[in-house]
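The chain below stands alone and is given as structure tokens, in the form predicted on its own.
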Amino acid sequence: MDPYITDWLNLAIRFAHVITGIAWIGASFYFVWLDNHLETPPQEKADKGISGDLWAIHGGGFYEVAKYKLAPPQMPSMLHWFKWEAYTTWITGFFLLALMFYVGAETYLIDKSVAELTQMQAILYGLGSIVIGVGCYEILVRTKLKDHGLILGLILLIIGTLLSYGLMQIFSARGAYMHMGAIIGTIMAGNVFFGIMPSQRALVKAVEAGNTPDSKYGLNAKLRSTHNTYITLPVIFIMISNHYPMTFNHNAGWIVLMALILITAAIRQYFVLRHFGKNQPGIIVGAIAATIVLAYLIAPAKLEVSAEQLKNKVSIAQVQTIIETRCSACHSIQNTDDIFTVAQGGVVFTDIASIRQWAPRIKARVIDAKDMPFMNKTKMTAEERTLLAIWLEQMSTK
């Protein structure tokens, strides 16, 4: 596919995915907040079957919200459903995954240093991992384990860790992270499709038939909604991690991923507790401390240049040759790379002045982290990285 067309498709789908995701997450967060802030209603409302109510002000107006314990005596003429936000977020997310990691499997998903895969094998492994992850969740959440949140959570954490480790053994680190995000996102959409919507349809059907709704439907929908609220922040993190290789470009990236999932879920727990008036800042402090410790532990080892190496003068011509050979395909005014047709990250190397301008980025990404060139597409050698490190050190001591 023409890279220019791919870029526009990527932009359009990504934009749609972000917009629909905001709508879904916003509605989800609002209803969780609303449900947790409902107060005991006055007697005249309680007599009508209302279990909680709430007053709010927004946009220059007052709102009165009431929630029935099961259902109203009769179905209103207009009932608003919240489902397409979830469905369109998943659909656009899957299209984006397919475009970047399946159509572009050889660029983003397949890392020959990890596993020799064909494009079709990579696609099948990717889709298979989503089916396995979502299937395990759906099986477990339909058992009695759903009534034992801690045990269910621990089992799912173990399964998630195994999936994370397995994905890192067959895909690029970036691809492994995105597929964990796809698994979690599909679980969230599945909670709407397989749990919340059927339960709500059953409630509506009972009211329309003049029957008393079974409370199990409401409880099932609430359980699935609760699960979704705790995995929302982890899936958002994974979505943006694509831009921050220091999170996944690590030989223990699967452990890093699970640690960040736990940290972001803990942050969500803090805000859920705040809904009930329980302020526990220790959770936020703990999450921040854990993030700092994690950042320290996964910091890339800096390439140290010895005094003996510094005696070897590295010429500007040598540096320019390395940059032109290994970097300029993706970082020029007119790129020659078949995928990245415009300068990535706005980094352009035109002369020695521009190389000096981006020296801190070269040191951080090329020399220390070694995540550039992208997936070492241009085959930069360890010797070339060392030469750049020597030149940067010599330049800093002038």
Ligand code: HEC
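Here the rigid core means the biggest group of C-alpha atoms that line up within 1.5 Å when the two forms are laid on top of each other. Positions refer to the first chain, counted from 1. Note that this is a predicted model, so its numbers are computed, not measured. Compared with the form predicted in complex with the ligand:
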Second form
Amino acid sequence: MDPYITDWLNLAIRFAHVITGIAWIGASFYFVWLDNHLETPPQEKADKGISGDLWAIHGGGFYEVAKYKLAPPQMPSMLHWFKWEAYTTWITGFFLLALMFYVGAETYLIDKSVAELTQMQAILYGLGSIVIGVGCYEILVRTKLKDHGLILGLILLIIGTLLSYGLMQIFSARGAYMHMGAIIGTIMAGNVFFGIMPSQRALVKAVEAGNTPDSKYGLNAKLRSTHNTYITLPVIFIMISNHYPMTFNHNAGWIVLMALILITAAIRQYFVLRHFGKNQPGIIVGAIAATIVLAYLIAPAKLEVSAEQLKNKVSIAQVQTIIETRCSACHSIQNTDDIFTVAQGGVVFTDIASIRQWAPRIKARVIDAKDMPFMNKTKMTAEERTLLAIWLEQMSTK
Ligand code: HEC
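With the form predicted on its own in hand, show me what the form predicted in complex with the ligand looks like.
And the full complex, kicking off with our chain again.
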């Protein structure tokens, strides 16, 4: 496909994905908040079967919200459902994954230094991993384990770790992370589709038939929405992780991923508890401390430039030659790369001034994270990286 068209498709789908995602997660945050802030209602409301009520002010108006213990005596004429936010987020997410990582498998998903896959193999492994991950969850959540939240959580964590490790052995690091995101995102949408919606439909049907709804429907939906609560922050982290090569590009990127999943889930736990009036700042402090420790542990090894090497002055001509041969394909006014046809990341190298301007980012991406050139498509050598490192060092000490 013409890269210009793919870029517009990418933009349109991503735009829709982000907006629907905000609507979904926003609604999810709101309802978790709502549920956890309900207060014991006054007697007249309790007599009507209301178990919790709440007052709020927003946008210049007062809102009175009430939650029924089981269901209202009769169906209201208008009942609002929340499902399309979830479905459209999943659908747009799937298209985006397919466009970037399957249509563009050679660029984003396959890393020949990790595994020599064909495009077809990569796509099959990718889809297969989603089916396996989601399948495991859907089976487990239907067993007796659903009554033992902690054990279920631990088992899911182990499966997640195995998947994260496995994906790193077959895909590019970006591709592996994004597939973990796709698996978790699909589990979330699946929770709505396979769990929450059927339960709610059964509830509504019972009320319409004038029966007392079985409380198991409500409980089943609750379990799945609790799971969704804890995986929202991890999934958002994974979705933005592509911008942060220091996470996925680490040798043990799969451990980094699991650590960040745990940290972000803990942050969500803090907010859930806070809604209940249980303020436990220790969780936030712990999460921040864990992030700092993680950042320290995964800091890229310094590219050692000896005092000896520093004495040999690297000339501007040398630097320009390296940038021209290794970077210009994707970072010029007229790119020559077959996929990246316009200057990527807004970085254009025209002359030495522009190279100097980007020096800190060159250090970050070429010397530290080593994820530029992109998947080393232009085959930059270790010597060239060292030369650039020396030049950057000499420039900063000047
Ligand atoms: C095959 C294409 C390709 C080559 C070659 C390439 N890049 Fe990039 N570059 C990209 C893409 C794609 C992005 C945007 C995505 C991203 O930031 O990960 C990018 C973004 C960047 C950014 C901006 C992001 C930031 O962190 O501020 C910098 C700086 C950069 N590249 C430097 C370089 C340097 C220096 C070279 C040569 C040593 C190079 N790139 C070679 C594809 C390439």
